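The chain below stands alone and is given in structure tokens; this is the form predicted alone.
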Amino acid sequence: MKPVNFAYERPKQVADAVSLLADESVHSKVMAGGQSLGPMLNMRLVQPDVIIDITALAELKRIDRQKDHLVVGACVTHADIEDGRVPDVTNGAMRGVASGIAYRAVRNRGTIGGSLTNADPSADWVSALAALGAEAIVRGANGAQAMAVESYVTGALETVLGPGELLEAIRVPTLSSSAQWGYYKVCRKTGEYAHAIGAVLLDRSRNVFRAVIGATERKPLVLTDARAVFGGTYNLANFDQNAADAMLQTLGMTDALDRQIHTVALSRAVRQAAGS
């Protein structure tokens, strides 16, 4: 199947892209790597009036390492992170996540901002960046604002972006050298979207203990204080699967097998973080 006819714009300034997005008289879609949008266009799941190609915006490809965080432009590709062209402030966590996304051909073109903004609950960055405590920087006509990734993603395939707003970058905190990180996803075969995701970050030096259960058909369950599933402690050995299961029940996950798969994914992430 072929996409419907659409107009095409390729702005060279972020302000121009924001201005185009503010025009509510037309249905517009932003394209970066196109790894999700391309198939959706071909299947006519989306039928925009205009495609706004943001790949010419140099500002969205910037990589800026600062004292306690790293700013990664929305158009930085998964392969840029996998191959080490992006400074590693997460002790290999982001590089490991990037290397496990789909296939190399997808990683060559797919972007971190595109993946996050597509907000597919099964996508890696939606859960991994939330677990890392990253922030989304959103640019609009009135300037930029930063928000936690878990606030940026509001639901399955939904974000906080409104008319005239664009994801400009992701701000990732620098982990301490002693930080413990685990990430595990359940897939039937290599390269497909995850059926369950678990992620955990324990960074005692920064007093950070976060856990995420993702691929739940809605926005990820983000525990900004993960002690709730570790017996009230900062000890990874105290992971309580029953507590995690109870949280999933409160989210409305009624299928016991589905809950078990998700709690197992988190438990394996915990084991990775613990080094066991």
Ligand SMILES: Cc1cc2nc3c(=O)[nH]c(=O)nc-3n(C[C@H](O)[C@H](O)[C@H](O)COP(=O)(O)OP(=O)(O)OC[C@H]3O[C@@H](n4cnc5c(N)ncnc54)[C@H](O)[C@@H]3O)c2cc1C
Second form
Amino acid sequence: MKPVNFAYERPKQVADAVSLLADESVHSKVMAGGQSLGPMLNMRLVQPDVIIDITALAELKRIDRQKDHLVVGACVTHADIEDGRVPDVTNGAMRGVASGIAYRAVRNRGTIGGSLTNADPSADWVSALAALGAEAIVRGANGAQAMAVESYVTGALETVLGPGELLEAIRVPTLSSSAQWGYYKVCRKTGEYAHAIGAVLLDRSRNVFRAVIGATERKPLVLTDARAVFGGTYNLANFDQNAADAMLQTLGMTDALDRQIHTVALSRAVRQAAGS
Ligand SMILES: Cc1cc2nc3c(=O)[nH]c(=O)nc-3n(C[C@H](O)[C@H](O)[C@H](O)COP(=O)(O)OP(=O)(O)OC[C@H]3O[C@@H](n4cnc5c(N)ncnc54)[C@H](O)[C@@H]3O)c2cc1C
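Having seen the form predicted alone, could you now give me the structure of the form predicted together with the named molecule?
Time for the whole complex; same chain goes first.
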């Protein structure tokens, strides 16, 4: 199928993109890598009057390394991260996640910001960035504001973005050299969206212990203090699968098999983080 006719804009400045987006008299849609938007256009699931192509915005390709964090522009591609063109402040965690997304052709064009904003519950960055404790930097007419990734994604295919706003960058904290990280994605074959995701980060020297259960058909379950599923301890060996299962039940996951797959994904991420 073909998309509806639409106008096309390719602004050179972020401010111009923001003012185009703020025009509520037309239905506009941002396009980054087009890897999710393209199929949606073809199936006419979205029918915009105007496409705002953000790939000429140099600001959105910015990579800025600071002492305790890295700012990654929203239009940095999965392949940029996979290939190490982005400094690795996560001891390989981000490279590993990027290399497991889809196929190389998709990774060449698909962007970290597009993936996060698409907010597909099964998408890798939605869970991985939440587990890393990353922040989303949202740009609007009144400037930029940062918020935790788990606040940026509000539900399945939903974010906080309002009219006249775009995702400018993602701020990723620098992990200490002793940080322990695990990420496990359940899928039938390489290059597929996840059926379940488990992720865990234990970074004792920064007092960070986070865990995420993702691909749950809603926004990920983010434990900013993962001790809740480790018997109240900072010990990866104490992972309590029953506590994770109980949390998923309170979230409304009624299917026992679903809960089992998700808790197994988390337990495998924990094993990876523990190096066992
Ligand atoms: C065959 C296939 C397999 C895939 N498998 C996986 C997988 O295993 N794991 C995975 O995580 N993903 C997977 N994907 C999705 C892929 O990672 C895409 O790169 C990603 O979802 C969308 O990124 P994009 O840059 O192409 O965004 P686009 O498609 O251009 O945009 C996606 C959405 O985000 C909005 N948007 C984009 N950028 C911004 C911004 N900066 N500010 C505001 N709004 C913005 C758009 O308006 C649109 O609504 C797959 C895609 C394909 C086609």
